[in-house]
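First, one chain by itself in structure tokens, the form predicted alone.
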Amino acid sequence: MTWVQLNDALVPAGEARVSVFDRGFMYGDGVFDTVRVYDGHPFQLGRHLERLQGSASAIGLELPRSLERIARDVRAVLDGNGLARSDAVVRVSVSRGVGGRGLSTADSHDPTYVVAPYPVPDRVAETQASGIRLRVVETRRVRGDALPAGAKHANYLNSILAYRQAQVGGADDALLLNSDGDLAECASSNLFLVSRGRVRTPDVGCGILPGCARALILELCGGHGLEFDEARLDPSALDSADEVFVTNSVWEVVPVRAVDDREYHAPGPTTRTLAELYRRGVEAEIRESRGRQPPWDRPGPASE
């Protein structure tokens, strides 16, 4: 049996109920964040929860819990599902709660709060070794002045449509351009190119979601002497790239073996180096967490 945290209670997943009038269901009015768990340790939990807070602020939503309390709920969900020393994925979701029909949020109340565990997707290791195919799709990344680009909000229709187009075209994932025609990101991951040993990625001004795994990759580049930059990248940059890879917190570093009809060696040497450094970062954080309580897990006042 799977247990989830629904508002104030840990309940069996089969008994978890959300109102049909919840604005998350009706309008996608909410935010979420997803954390990879290694050997029972939620990796970069603090960074993810800070992003959750930022996402909520961007849409004018007040989280119903303090970040410290959410961290304790993540631990309770892992322990309650027998995942204290297992690999897993945990998603924290918050909607604006029940409200009336229409766009006004004035009568919405009691945000709906869910912490739920999921298994690590099948074939992660195999995909990390063999790479994926991307397709540049017609769907464009929504402009940051239309929807807050830096917020991980619950309205994912843009990415869903892009992913469907990629799948129909025989690719594993979609590569979206922004409204200016620059490279942006994939349906649920950030994009990196490697050109003559230099690591390049679209900057936040391109309307991307700045992923937690993306941030770690840039830190690893800076800490290990790898040249890198964040810039506006024209699609022609794909022609001169020696390697391409994508990142997200669940799949870590995944090499790209083709974008449309362009083919790349996957994984290339820089991609392989960064994947190894990423995994060392995971192992180091796990070692550091053993025998102590991480700051986000320390008891603190709950903001109910």
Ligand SMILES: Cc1ncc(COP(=O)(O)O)c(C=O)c1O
The other form holds:
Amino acid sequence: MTWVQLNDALVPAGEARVSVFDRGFMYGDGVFDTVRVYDGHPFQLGRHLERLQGSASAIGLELPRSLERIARDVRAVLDGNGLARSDAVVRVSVSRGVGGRGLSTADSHDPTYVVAPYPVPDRVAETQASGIRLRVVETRRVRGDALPAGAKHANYLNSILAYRQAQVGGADDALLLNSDGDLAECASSNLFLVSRGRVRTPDVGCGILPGCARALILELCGGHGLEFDEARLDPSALDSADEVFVTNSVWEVVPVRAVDDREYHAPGPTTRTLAELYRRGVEAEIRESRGRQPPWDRPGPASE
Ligand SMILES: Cc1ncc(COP(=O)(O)O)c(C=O)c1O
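Switching forms now, from the form predicted alone to the form predicted together with this ligand, please provide the structure.
Every component of the complex follows; first up is the chain already shown.
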């Protein structure tokens, strides 16, 4: 049975109920964050929780728990589900809670808080190996002055509509331009191009969600002497790119085989290098958090 933390209680997933008057349901009035768990270790948890805090601030919502307490709840949900040494995904969701009909937030003082575990999607390794096809869709990324672009808020219709368009067009994911016509990001991942050895990604001013995986990739580029920049990128940059890849905390680094009718070698050499460095970053963080080698580095079966 799967257990979910709902406000103060750990409850069976099938019994985790939220009011029909919850503003998350009524208006998408909430925020969330999604963390990848490796061998029981929530990767980059601090970075995800900082973003959750930033998302909540951006919509004027006070988180019902301290970040330390949320981190403990994530641990409790993993342990409570027998995932202390497993791979998983954990989502932390916070809505503004129950409110009346209408837009005023004045009477909503009791946020709804959920920490829920999910399995890692089936095809992660396969997708990382084979790459994906993107389609540039008509739906534009919502402008940052319309909805806070840097916040992971509960209004995902923009991404959902873009993703549906991509699927109808036979692609795996959508590539969204922003309202200026520049490259922005994919429905739920950040975009990178590699041009003559230089790693390029749209800057946060392009209205993207600043992904945690993206942040790590930029750190890895800096730490390993790879040239990189964050910039406004015209779609024509796709024509001269040698490699394209996308990043997301659950899917890590995913090579792109094609964007519309442009084809790329996937994974290209830089993408492959960064994917490997990302994995090493995961292993290093686990080692550091446990003060010992992760089990796959140790000879013989894990002792616990
Ligand atoms: C719109 C969007 N961009 C980028 C990302 C990647 O963010 P992260 O690397 O933190 O998973 C996501 C993640 O879901 C997303 O929804």
